[in-house]
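First comes one chain, alone, set out as structure tokens in the form predicted alone.
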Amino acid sequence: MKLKFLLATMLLALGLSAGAQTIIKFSHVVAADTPKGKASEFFAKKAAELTKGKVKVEVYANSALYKDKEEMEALQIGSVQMLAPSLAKFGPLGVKEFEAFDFPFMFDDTAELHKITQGPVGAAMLAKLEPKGIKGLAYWDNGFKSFSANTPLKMPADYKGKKFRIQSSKVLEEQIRSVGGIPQVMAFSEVYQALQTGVVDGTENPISNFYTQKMHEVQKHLSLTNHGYLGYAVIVNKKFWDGLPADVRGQLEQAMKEATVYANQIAQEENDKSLAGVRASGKTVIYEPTKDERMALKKAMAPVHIKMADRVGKDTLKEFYKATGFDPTKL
């Protein structure tokens, strides 16, 4: 009997108890229709399916809970259990390695790009976040970022002297600087506020962030630079991950294998159906670079490879370049 009670106590105190429904708060900052949204409501159906209804997910889109610069330490300390923060949020925990995927024009296509996602580089990169309290889930992709404005951006001479949103990252700090823009780091939910009343000029993202957040409505002009990756790491705190039975966590990384498959399918979807919706609103004119266009952006972003190396490690940038065949130094 006393072992009995032990037990149920130990499970009670973990939210485990028979019978027990098992929370889990997955929160992240875009809209509930973008590529993310949707896996995650995916990834709650399939979780609910898979445990028979032993784990419940909740899921909090647009930061209802937390702002992003807030949910990094909500998730450590195990406010909230579950997040898919975009990979530059890991260079500020001190997981430089992560900011390789914000070199500009590393990847030209989903194809190089998943050598490194969904290969032994990416599980290694995942792996170092566990000293930080912190299990590595996945990998989801969301698209490439193309760059937005007020003003025509066709040559690197039409990025001189605007204000760029980034996210926190210095290897984005230095894209913007390499063609004479001025960085500026503030939370994604401010962005359309900032866009609107002038303290920033521009943007970077994917087309279905451009969308849902409306940032066509502020935004003059969109440039399809496909210049930087946005993607995401589904991450977990480690120590409510360790403490689920294995029979539950074995469940729920079912749930998310078949959750990032679905992820990754409907990316390019979604910000082609984004891009429609932009050129039907009328609001912001779209224009695709020329061939010479692209090269003359992609040779003023290629000393960010040289400048930022030491940061995220050489090493790390040999195998990205091994598997994407990018050399800077040959443009």
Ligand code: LMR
Second form
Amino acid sequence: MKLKFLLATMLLALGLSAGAQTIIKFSHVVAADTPKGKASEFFAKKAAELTKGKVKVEVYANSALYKDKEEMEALQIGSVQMLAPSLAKFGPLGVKEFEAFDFPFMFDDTAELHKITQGPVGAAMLAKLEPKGIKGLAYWDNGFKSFSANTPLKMPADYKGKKFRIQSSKVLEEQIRSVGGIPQVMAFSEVYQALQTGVVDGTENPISNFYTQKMHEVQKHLSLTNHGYLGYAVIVNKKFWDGLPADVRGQLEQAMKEATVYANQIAQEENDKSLAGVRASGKTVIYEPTKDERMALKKAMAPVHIKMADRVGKDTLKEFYKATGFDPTKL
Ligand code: LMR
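Return one more block: the form predicted together with the ligand, after the form predicted alone shown previously.
Full assembly next; the chain just shown is listed first.
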């Protein structure tokens, strides 16, 4: 009898402590060995530490749970609690202001970018996600994109007639069209195979994504164009987040703050390491465009800014141009 009672008490205690632990599923589409992959693991560790085990963050890398489009839906219905989609993913959700990040040659460097992502404009943009049931917690950097293909990409004419995989973004579609290419929207997890089988001829991404998805195995030429930015917003299901006990939420906010510093510290480093990896593989010719070639690409893509201005909103663009000093009419 006594033993039975003891057993029951133990089971109850076990059940209670299991019930007390909150699980956060954090899904993303890139490899673990990338800026986003590493930062999400860092966050998971910090969250466990600061909440003293009350919260367990389970990170699912490489589209293990969901592909690009599905993951946003999964977050909105609460099947996952946390994501860090690229900023391009918010346009299709109906928050078109985010497409300003996709404009070619918008930022010269991360200092210009951080004026937006770490300032009031970035915060106001995150707030626009709330009516969609999404709370934005932070911006994490990846880096600047480069183009790859099986033929050299030096001048705008080299892009003509080629199919390029892009993320689902009207601005990116226009960017490819501006140089005579054919944009092909597809999920990130499908890019390697599409390149391998020739469904598309080329693609664009920061080198960390290019290398960790082994795209260098199936692309002969990589041109370091640095023509556009790719970064992330870390987001949570708003209802879930608001429902957390205030102390736990505060601890997670602290963990996110530290993970964001870490993410933005390692981003460039990870991209540099990946570039060294591509170089060491000997499989892809890495080309550094001359100043004139880069300017030719910039000029060819400048009309995208004019054409897509209304779509993104003139006020948002004005803020971006103020931060970056970029003027597409003066090229
Ligand atoms: C892509 O689809 O190219 C990127 O969004 C992948 C990522 O999340 O970095």
